[in-house]
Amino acid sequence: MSSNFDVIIIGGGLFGSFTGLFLARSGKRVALLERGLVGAQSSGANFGGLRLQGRSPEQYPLSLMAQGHWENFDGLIGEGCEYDRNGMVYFASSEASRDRLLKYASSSRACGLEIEIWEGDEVRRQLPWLTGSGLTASYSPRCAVANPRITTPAVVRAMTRAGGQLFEGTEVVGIDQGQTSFTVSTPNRPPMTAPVLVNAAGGWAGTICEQFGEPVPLFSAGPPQFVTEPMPYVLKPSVYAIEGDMIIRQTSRGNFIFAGYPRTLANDDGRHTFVPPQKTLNGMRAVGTHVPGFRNAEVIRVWSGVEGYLPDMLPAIGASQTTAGLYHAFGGSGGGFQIAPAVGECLALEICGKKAPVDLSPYSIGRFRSSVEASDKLMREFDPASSSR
């Protein structure tokens, strides 16, 4: 097996996998390196939401492009991901949160998203299971969900069918830069070389950035999540409390999947995010408060992932500012699952010297050469005292 490639990608999450797929289909010899198993961290352990509502305005071009790929996932990949265009509801329970909801809706509409606003009797008609605390709601019919546990492996299989090579269980222990290529060392394989290196290492991407002289304020965390026993199917859309204490959807098998804030910092080992039992209890109380019919549902599993976050809650995508041939794709900041297909296609086009349909300059790693202000979203979704064990 050859150790020489056109592109080496470090990280087998969705950013790396979609980049590898589009590069392989363009004729590049691609090596995708993953320390563990593909999709085992944030790409496979997230809520599965293909959310369009509530995105930052600069992210909508990328997000809408990505949604087109999700809507054609079976044709693009050759197998399914349990895609379901179920729609999404935001609801607000106070005047302050109502104002934020309406701002989200206005921003989403300005970027081309169809949004319905429900208030008063219309909220009660559309969401009869919601307590009277639901003051205002917005509905986006184009939002959807997919099964994150099966999605990344499907994308990687499509990449290998296109000629790309996958190396699981392959931890990178060294990267050397020559005049025309990078050499990547691992404990269990001969060194691999390529003129292009893609840093898609998720929560661990900061180590590679630092080696090449462009450090970033990346940290790792994950939202607490749990799933209930199967129950009768009653809930079509995904439902988000805009305050963040309840995000819930029901699978076709009847299980309810919950996620909520504040997020929890990852363990010191960087490989796991422990969910404190109190967060599960708080989440169950939130569900019972907003949707009383779920009060007696039994939780059968609790989990979280390791997601990379940047202070402005935007990813880093595009060429290195210090090193020719190095590209970055990391820092999904809780929203990376949905945008991944567009990230992969745009980055692959840029690597191939072609113009991407979406401008990646807002995501340049160069923005961290100066201080980047923390977003309001970051401040709302993280508890400074919240940490792993």
Given for the second form:
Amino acid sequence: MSSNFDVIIIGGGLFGSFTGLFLARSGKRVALLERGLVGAQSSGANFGGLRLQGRSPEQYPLSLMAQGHWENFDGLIGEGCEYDRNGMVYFASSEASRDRLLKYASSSRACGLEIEIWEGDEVRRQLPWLTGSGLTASYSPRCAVANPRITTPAVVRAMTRAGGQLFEGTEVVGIDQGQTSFTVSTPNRPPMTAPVLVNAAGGWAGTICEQFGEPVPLFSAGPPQFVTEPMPYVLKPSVYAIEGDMIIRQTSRGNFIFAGYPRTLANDDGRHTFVPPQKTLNGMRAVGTHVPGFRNAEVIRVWSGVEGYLPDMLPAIGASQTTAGLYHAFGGSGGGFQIAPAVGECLALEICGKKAPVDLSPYSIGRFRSSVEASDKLMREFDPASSSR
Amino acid sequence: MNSALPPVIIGAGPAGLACAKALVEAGLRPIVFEETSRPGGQGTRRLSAAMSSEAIRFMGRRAAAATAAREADEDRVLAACDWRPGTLVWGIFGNHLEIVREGRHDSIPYNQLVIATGATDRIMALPGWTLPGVFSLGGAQVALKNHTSFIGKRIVMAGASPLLYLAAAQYVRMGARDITIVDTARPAGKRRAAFGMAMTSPKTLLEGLQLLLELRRHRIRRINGATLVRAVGAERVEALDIRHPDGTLETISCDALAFGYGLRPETQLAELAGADFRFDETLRNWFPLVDADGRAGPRLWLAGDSSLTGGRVAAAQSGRLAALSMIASQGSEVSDAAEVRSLRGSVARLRRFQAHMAGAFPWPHEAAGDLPADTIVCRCERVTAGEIRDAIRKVAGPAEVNRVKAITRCGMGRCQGRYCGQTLQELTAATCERPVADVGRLRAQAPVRPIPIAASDNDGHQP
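Show the form predicted together with the partner chain, please, because up to now only the form predicted on its own has appeared in this conversation.
What follows is the whole complex; the chain from before opens it.
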């Protein structure tokens, strides 16, 4: 087995896997290195939302490009990911949150997304199980869901079919930068060499940035999620409280999946997101408040996965500003799953010296040379202890 | 660390109760959590009110008297404890237990914890095992002891387990007559194991042989060395198909089937409390790592069948050992070093007996490889053997049971893999032709049992 490659990708999450797929299909010799198993962290453990509503306006080009790939996932990958175009609803129960909802709706529309606004009786008719009065909701029919647990392995299989090589259980312990290439050492393989290195190490990407002199204020966290036992199928769209304290969807086999803020920091070993019982209970309480009909339902499983967050809640995608041949793709900040196909394709094009169809400059790692303004989304979605880190 | 906190015991079976007794004798007042409403555990589960008048018939005069005395003693011990029946411990985080009692959540700090959560039947999936009318052998006993009910009128008890004969004898004593025993263990294996069993605990072996004689007296049909092929039925189980050692097939008509293959430890809480695990080649399963006194960590002790299968007597002795070790770890003088030595020896001997017994009643691991594709392995999520094999063949890297779980949902349902996990391990190993020790074991996650959403209402914390 050759240890010389065209591109070495560090991190078998969805960013790294899609990048590897598109590079392998362009004929590049790709090595995808994963410390554990592919898709084990947030790429595999997220809510599965392919959400278009409520994204920041500069993210829409990437997000809409990605949605095209999700809509054609079977054709692109050669197998399914339980993609379901189920639509998505934001609801607001206060005047302040109604304003935010309408603002999201108008910026979504400006970017070409179809949005319906429901008020009063229409909300009641559509979501009769939701408690509260004076509710406003926005509905986006193009939003969808997929099963994250099966998605990354499927993309990686497609990559290996295209000639890319996967190395699981392979932790990077050192990167040496030569004149024209990087040499990556691992405890279990001969050193691997390539002129191009992609840092897709998710919650751990910061170490690599630091080594190459472009530190980023990355921290790792994971949203706690939980699932009920199966119940009769009644809820098609995913429903998000715009305040963020409850996100809910029902799988076609009947389980309800919940997620909610505040997000949870990763625990000390950094490899697992510890879901403190209080987070689970807070989430359960929010569900019981918004949907009293769930009070007697039982939660059967709770989980989370490590993902990287950046303070402006935008990922870092594109060429390094310090080191030729180094590229970054990390910091999904809770929205990485949906954009991953476009991240992979754009980065692969850039690595191949072609122009990406989407302008990646908003995602440049160079933005961290000056201090970046923390987004209000960050403030909302993390508890104070987390955001002070 | 707050040493003023009382010791906490999870599980009021023989191990937990013996541990509580030793702690009470030392002047402590342990908290005792029990998931069900009554003490006793599984093998020594207390009879329901309706059954208790039948105690002599159920277990014989001498055993009934001994049981009544033991239960009275247990009640005296529990009266001196902080006794909290009907409490689900659903998670352990740091030094707190997360519990639900009477529908409400609470968080209980601990300094010393004993987990004595026992064991349940070890199940290998069988075509048709999810039909109504199919029980585990332990489940058949619960039906009788707890609900004063047989599982059916024409019953087959099958598998390879000492519970096979005990459950059958209990049913016969209570008047069941139409029972067929299908023991899948080979007589040759039993003969080989008998010597080791006789050497380690002749008394336990003798009790087993007496059960066989009792069943023979009642002319209960017993088939040896057969293989279970499938449970058959349209709406519920109507028959069990078996293959005799000479290859002939037989359909045994029945309206209820109980089956199982020995015991599987309940280890989720031990794992959440930080225990490490080891693979036991003889029992072909994973067990928590403990020292001779059941200690598994600075604040953690494991007792009874949840740490290593040993049976009722070993469970009680290991519970007492754990208590003595806890007291010693707090700096108190150990009451009696000779007692500790004797208990350690006895527990080790009884657990060796169980290891020999595993030879007499072997776990049919090879059956997993032969499961038909449409057999349900995970009954909670309805995942079939065929779906699991497809997923294993498709995975990008080496097959590992937690990844197979992630892809197929096998083990993700309300039992959290407690009933399908053993089959999943063997099926994964057989499909990728690797040793079962190399394909991992399902990781435990809180909540270990389902928790109601409304339990979050009154937990004394603000969001």
